[in-house]
Amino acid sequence: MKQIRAVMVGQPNVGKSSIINAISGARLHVGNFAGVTVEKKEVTLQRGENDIDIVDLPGIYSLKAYTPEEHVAKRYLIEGQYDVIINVVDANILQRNLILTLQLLDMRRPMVLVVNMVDELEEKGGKIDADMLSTLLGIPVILTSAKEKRGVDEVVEKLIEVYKQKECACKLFYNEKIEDEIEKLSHILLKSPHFNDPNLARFYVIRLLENDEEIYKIVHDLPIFLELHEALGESIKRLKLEFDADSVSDIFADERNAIARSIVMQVMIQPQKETLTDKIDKILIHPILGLPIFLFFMWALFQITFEVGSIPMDYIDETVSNFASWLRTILPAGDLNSVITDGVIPAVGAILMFLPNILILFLGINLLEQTGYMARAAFLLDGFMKKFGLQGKAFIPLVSGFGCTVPAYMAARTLKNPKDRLITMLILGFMNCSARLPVYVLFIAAFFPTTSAGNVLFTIYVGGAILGLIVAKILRAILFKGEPEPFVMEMPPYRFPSIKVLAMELWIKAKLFIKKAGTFIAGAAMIIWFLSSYPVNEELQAQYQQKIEQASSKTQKVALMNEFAAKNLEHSYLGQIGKVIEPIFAPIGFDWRLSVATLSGLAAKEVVVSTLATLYAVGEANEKSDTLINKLRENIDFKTAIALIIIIMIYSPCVAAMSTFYAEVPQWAWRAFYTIYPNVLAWLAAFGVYHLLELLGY
């Protein structure tokens, strides 16, 4: 068996994910690259004699990096190893893809060029002569539509001849005087034992005079290196006058671009008549109606997202009961016992029932991303947005803040003006991440009539999102003064949404959610049954014993144990946490278990539910008759439910998503404004509405 090690490589939204899942045969594993949180996807099957495994890379603009995503891609393309590198296009942006695959063949390894959604070009009257596209670049080219499975089995054919071809037949040049530079600094190169790879050392050399850090750091300690960086520092120099230019890396995007609009002009006939995407745009991007069409959208969204997640909700406590009560009969008297079946199986059974909720909520997010609506929202929000001094862009980390803060805080990476990135970040808290959603729901469901739970979910995400535009605009007035960035950004064409990508992304969210509920989650459960379990108070215990002993029936022996259970939880370690934060929370309503829970969101927002599933799971709290909810409407007020859901909006994001905060923000000046500002204006305005709904009566 010959074993082969492809990697595929693109631009954001050319369809790669989907080429992978048309391949038939293949075996998807999902993991994270080494080191990072970046996703890593990768296929192994096999044709013939051949093992091949293919690495899909994160997308990829071009190979000056900018977020964490393009560094992984660049790095791995550097110094991966790898055998065959399968670059994907879209048909429908051509000239715009083929930057990036000029700056690939700058590489000289083995590559084919697959066009993907050439059926979405052709429906608009377009077409590619792929022989003709193959000829000037030097490499095979395959048409391909991953949602049509055309041409899909041909790139393993491909790739396995061209595997065996060993070497990449590669016809890109430059200007005659940028090759004259590259020769020379390429020779001074191949003098190190290091390079004896003439293909290697015009790749470096074109980085190099490019200003690539990463591969100036590479050669650094070369011997020769003193001559190359003087030599260098003169190539640049004649580079500049040469072409009268700021820098070099302009004078190689202005050849790329030059290259890439001469090819497209040979092997593509360009679509003349009006595409659906643009009889489209005309209702989606309108001026007067495409926000209120945005904001019906996401109206819907939460909708859905409260009503059919609610669907399951029932079954899912159920069955966790259930569970929890069997292993109780099974699993020997004692603490083993208690702190499986009334700490952790309690706490994981009240943050599983908001699965689907979760699910629904990414469901509907990928299929923005996927039909290509997002962008559309951007650019409809950019003028927007710039009335609270942040550009269109931002946009993007600020809706994937409703999916999870870390990766928003990433995200955030794409907006290059410090100033602008800054500001994002330190309102993307505000944005109610999916973690915040079982709060909501337990809480919605608790107070508020089920006709009305949709409309309410949807009026707590818009208000987090309109307060974090206000305190933007106050960031922008006091801290960051002077205007955003103007807004650039790619209008991708409408597509259908690929229902394996869907369904695979989701199981993959799912994956990820039940883990962190059976690790994480469970851990804290522990922690906090620990917590509430002890000291053992001997003499309390003794005391109501007896008295429920001498009860007269089942229900007083009921509300004797569940009297007793509140009193012990009360002089318990975590009842006494809780009194001595409890000053902090009591002008807002909340007793100590409220400041407990409260607390222990700073960890993960899940585990605010599981945290009073605990705090409460007393006498019979896993039957159907006296669940989460009741017990809620019992020991809370309507006033102080709503401070709580007020806290929950805009106080610190959870732990994992702060550090990502401070790895991306080293000055400790903004850290500390970061970690204080939230805390106090969460406090401030939960006071401020508690005591307004005290004075309505409430």
Ligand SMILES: Nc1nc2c(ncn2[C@@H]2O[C@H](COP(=O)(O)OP(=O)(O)O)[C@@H](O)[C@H]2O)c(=O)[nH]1
Second form
Amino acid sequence: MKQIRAVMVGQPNVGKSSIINAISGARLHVGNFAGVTVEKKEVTLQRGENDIDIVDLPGIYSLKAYTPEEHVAKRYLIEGQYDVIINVVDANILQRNLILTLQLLDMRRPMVLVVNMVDELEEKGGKIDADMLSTLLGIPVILTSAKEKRGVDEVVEKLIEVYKQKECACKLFYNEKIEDEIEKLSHILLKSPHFNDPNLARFYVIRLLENDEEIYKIVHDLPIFLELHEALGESIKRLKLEFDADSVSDIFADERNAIARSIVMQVMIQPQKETLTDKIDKILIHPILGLPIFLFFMWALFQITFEVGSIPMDYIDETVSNFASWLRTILPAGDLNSVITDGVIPAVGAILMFLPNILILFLGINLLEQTGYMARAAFLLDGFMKKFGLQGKAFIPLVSGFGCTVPAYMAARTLKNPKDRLITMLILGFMNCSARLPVYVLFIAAFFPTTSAGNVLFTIYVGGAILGLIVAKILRAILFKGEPEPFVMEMPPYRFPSIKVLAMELWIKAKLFIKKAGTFIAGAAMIIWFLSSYPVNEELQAQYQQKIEQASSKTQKVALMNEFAAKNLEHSYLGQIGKVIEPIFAPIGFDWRLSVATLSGLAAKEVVVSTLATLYAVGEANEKSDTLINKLRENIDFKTAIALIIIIMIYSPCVAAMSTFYAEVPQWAWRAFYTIYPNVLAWLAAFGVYHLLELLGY
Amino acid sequence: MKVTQMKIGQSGIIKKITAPEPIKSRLFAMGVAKNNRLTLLDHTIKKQTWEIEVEGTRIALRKEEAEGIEVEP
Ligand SMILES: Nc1nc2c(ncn2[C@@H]2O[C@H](COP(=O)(O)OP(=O)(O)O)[C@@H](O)[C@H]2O)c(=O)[nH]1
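Can I have the other form now, the form predicted in complex with this ligand, not the form predicted on its own?
And the full complex, kicking off with our chain again.
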């Protein structure tokens, strides 16, 4: 048995996932690259006496890494343990793709070139001479179509062949003057005792000439560093002078571009001008029609996500609570029973409930991405979003936020630039999610006339969105001051998506969500449950049990039970915490009940309503309950109600959402900032409005 | 002339690219390099976002990046 390890590299959208999927007899494994939230796809398969393992690296445009995905891919290419590189390129844009191929060839490692999407090229009347291309590059070339399953298994055969040869026969050279400098510098590098591979030395030198910081860090600790550093400076000076260029990167860029051009000229019969994408684009990014069409797509996506998604939601909810009740009767009574049936199962149920929403939303987003429409949406909206320091693509997670913040945080993954992604995620909570609706409905019903209810609700939603955009602008100005916000995005041609790839992506998303957020959410929900049910006050319990038993009428019994629940919550840790933090909320008119309700909203926003119901001893209640509405009117004044609405609008989202944020953002500083700033902002806003209303005489 | 001075549908050969890193490398990786042919496909109404085509690739850019690309018609 031989173990062959290969990596698959290519620019985004060349069809790597599709090829991985089309290899017969391959088993897919999904995970994360160590320490980062970048998906790692890996397939294993057997051919004859060989065990083959292919790691699919995230798509990269060039070895000059830019996004976290690209850094991961680059690091793996440089430091990872593998035998063969499989470079996938798109036949339709061969010239551009070959530039990455040339950078990879600098490594002089065993490599196979896979020219994918030949079906598209041929359909348009184009053609590629694979033999000629192979001769020019010195590596095997395979023409494939993942869509038609053409040539895919040949990739595996060639991979084994190349593995056996060990050596890369590539013989591409740059301009003589550049090669001279490379030679000189390699010589110095090879003096170092750790360094005995001339191919690797050549690669490092090329990267160093291109001012590659990651390689710089690697050679920094070598004993010959000083000598190398000096010689490097001289070489760069000479080359810049010789080629009259601003930087050596530019020289290499021109060189590679020229090589790629001449190769394409020799091996490719250019296709007739394609027109389908042109035609579709005439409509979809039409200056006037483009936006309404996009808004329609968005409307449809959210309609489906939250309408269709809510059908299994109720079903899941019911099944989970039935299961919990059944288990309650089976297990022996006591703490363990309570932990499982009141703590763990509802928490896990809460995670599962989000799953339909997430899956549908992701199916939609993947569809938008795979067909190429996502780039158009970003194109249309970028001008508007840029005003707030955001990027066109941020629109989709932001709008998803109106449904549920959890999938919205995950949707922010479509933003490849880490800063754009972070800012978007930091303001997502201001898009009012659907779980906050019951709280608003309750307070609007209690404090506003029915006629203006709609307007108030609308103001809350629009106000949240505007606040979010303003905060985005401020965050961009303060936290990322003066940094450039590049926006250079490929607009891929429109393509029919592959069902198999969609299904695979969906499966990956579902698995990662359940695994990661699941552990966080279950844990956090259990803590809240614990805080609200402990410590048990035995005395109180005995007292009320007696009273309830003695009660004569049924209504009296219920009233006593409600009172008991309220007392119990008051004495629980959560109630105690509520009392401790009461002074914090006192300036905005909250008593300890509202403080506790606000805290409990961290478990899930709709819990605020049920907590208030318990605390005002009205028992089971929803936002339409008249008793609760009356109780609120009696106990809370108008300005306090407004303050509460503002707090709910701005403060931290629920633990499910927070855990998702933590899972997506690994840096502790940002996690801390995210945990603190909305609460401070919410308090300040509520304080301001409360006192303003007070001045106005409310 | 700069890309932002072109008319929709017009094309030219790229002569010079002025942009800070990492934008320059990114442009280059997408095929925006000296001597390649560039066509202006579209821009939004307010001319904030531009769409160009270079050697078969369509690329969206902001005004700031588009201004840094010079072509010769
Ligand atoms: N016509 C055609 N389309 C393909 C082929 N391979 C992939 N695609 C499509 O190209 C798009 C991008 O493919 P994907 O595998 O997601 O690319 P990745 O980003 O490199 O993983 C999808 O819509 C695929 O269905 C192919 O060989 N022929």
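Values in this document were obtained by computation on a predicted structure and should not be read as measured data. The term rigid core refers to the most C-alpha atoms you can superpose between the two forms while keeping them within 1.5 Å. Numbering follows the first chain given and starts at 1.
- Fitting the two forms on the rigid core leaves the C-alpha of residue 204 displaced by under 2 angstroms between these two forms.
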